[in-house]
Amino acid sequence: MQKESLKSKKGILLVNLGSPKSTSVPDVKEYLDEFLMDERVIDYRWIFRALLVRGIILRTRPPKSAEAYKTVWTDEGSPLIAITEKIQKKLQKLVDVPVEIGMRYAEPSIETGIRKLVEQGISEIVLFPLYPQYAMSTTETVIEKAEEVRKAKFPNIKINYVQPFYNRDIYINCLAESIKEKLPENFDALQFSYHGVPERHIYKTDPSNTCKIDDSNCINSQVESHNARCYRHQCFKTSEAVIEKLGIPKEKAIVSFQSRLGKDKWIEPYTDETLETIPSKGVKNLAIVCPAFVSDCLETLEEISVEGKEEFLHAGGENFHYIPCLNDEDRWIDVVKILCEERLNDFYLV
């Protein structure tokens, strides 16, 4: 009875990136303003960030982004939010605690998600940032925002955070099985395209202050304290583990990074440049997957499966096969359940 009483106070909040309310230019502009003005996305001092975002980017980019969103928008609205809602509904059937969703940007916000749980009598929340790898602009900003909201609005609740799971066997097995089912019979290479980040983000999140991005030892390092916040390391390790699980020769695997913004140096190699060069190296039949995302969104459905395909075919490629994200696959929901329950159980240990 006591355990059931404790359990009734617990809940789960799934947090994803977010999306504009609609494909209208004003809604897209509002979303981009909140997203790009986040100091963990564009990490300049506020005045310089404002000059860049509000003085330059938001004057030209919203109409272009709105047109891009129109190409992926569904009858249910934003694909990312619709998929996250499906994950929530499926997970709710598997657990006996309330499950809500929140978005780091726009609505439903993290504050909205926490409030919905609190209104149900929840005082202990497992918050799951839906990002396999740790990055300043993903996991870190979600945690910082949640803590800001908690301290300001809900000081009496406790939050346990699901940690990055880029190398967890249950996740690697899930991802590998999903990819295997969708791989074309004949392919020359499997490309892993991760969302890029500026190189300086890697240095800023390195607790050892010893990171050297051009050093291959970074990727192979076994020092966990160095790797816990190294996005680049974690991306390569995810790819390496999946390749091994699939039994694909290493020479048929490619790792690259997409979605760079501005003129700063971002981690390499770049996805667009890779797509434009590999056909001349004999890669005519390409399969590509985006493991930095668990839900399909603008960056996968438009940037990769449309723009990326055009770049590859224009450069001489013949067959381009985009492999969807895990989305609401049942095997992925099982992984989400396990990862959340681990943190739910941690409340009993406090």
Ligand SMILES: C=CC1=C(C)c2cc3[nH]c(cc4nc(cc5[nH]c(cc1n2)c(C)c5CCC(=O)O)C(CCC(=O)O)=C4C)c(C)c3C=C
The other form holds:
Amino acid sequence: MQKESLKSKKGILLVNLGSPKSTSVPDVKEYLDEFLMDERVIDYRWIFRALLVRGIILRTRPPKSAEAYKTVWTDEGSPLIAITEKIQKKLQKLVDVPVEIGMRYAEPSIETGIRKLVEQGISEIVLFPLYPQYAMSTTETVIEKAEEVRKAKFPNIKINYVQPFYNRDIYINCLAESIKEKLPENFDALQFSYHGVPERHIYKTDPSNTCKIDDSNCINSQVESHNARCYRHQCFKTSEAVIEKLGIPKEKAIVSFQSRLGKDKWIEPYTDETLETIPSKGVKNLAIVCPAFVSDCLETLEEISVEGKEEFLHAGGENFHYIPCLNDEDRWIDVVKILCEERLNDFYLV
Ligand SMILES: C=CC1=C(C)c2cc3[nH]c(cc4nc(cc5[nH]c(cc1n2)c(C)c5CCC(=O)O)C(CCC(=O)O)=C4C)c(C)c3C=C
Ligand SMILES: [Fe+2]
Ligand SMILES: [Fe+2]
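Given the form predicted alone above, what does the protein look like in the form predicted together with the ligand?
After this comes the whole thing, all chains and molecules, with the earlier chain placed first.
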């Protein structure tokens, strides 16, 4: 068994969220349709999801989103895709197996990425969902999609998945080092702004049924199965570990959740409301980082760096310092390499 595994060819697929093909309204609409019709993103029954997405959201949102995308688009296209390609190229120089990329939505899709590997004779793939924290709308949907594609199109390949890595020392050290380098000399608070999710998603993915979204039941939970699946817990734990590593007092750290959509209750506190209230509480000089994203994207470059900054300054803040994501920093590529290699080696254990 082990001999056979050693003979088969291995490869790596890095998976990120994906962006529209272009900033045109029809391309943005097509992208949003695929994204929001995902049952792990808007988790209503198909008919209600279609009524909400196609009947309401897609009638008004695409032109606004297209305008926002225009402000971050570069000569290389979408920042999220361009950065993922840079990670791929750097990783490729460090490992002796082929590395491809795939996006959960739009192109290059997960299927395209797997096909490119299979065409190179690969039959064992390490698939890395590029999300530090687990969520139904990120890690889970990537794995579901990859399994659907594998079963339907490539039934003879094996896939090992890199697990969420929010609590791995190598990642925390890397993130802390990266933040440390970019922190301004004087700051009143360091804000960790994570992408939000509806509260309902937190309860839905908790196998232990113990999460009550309050500090004792969520952040400090000792229930392993809860902690492995609770996005909120994992976000707070990421921040806690980073501030400890940086030696920043707890009182100087703020955790918040951005980018909510629709009328459902999302996990709190909300980033926009926080930015509007902290100046009156004495936070005039703010450093802000977005650790749910490994690569800068619309949500960091526009929603935080532009809109968030405006909200903060308008509310009386004086200095707003955005700390970029890990992007293609060498120290982060080293972490990606280690996490992938662990799963490459797991093929030998079968
Ligand atoms: C990092 C983790 C992410 C989670 C969790 C997440 C949940 C989530 N997102 C939406 C709706 C939208 N998100 C949009 C953009 C977007 N979201 C993420 C990541 C997470 N989303 C990224 C990296 C991006 C940027 C993509 C890019 O091309 O740069 C958008 C599109 C933009 C817009 O119109 O505002 C929507 C819509 C929901 C509903 C959700 C959880 C249920
Ligand atoms: Fe999102
Ligand atoms: Fe929780």
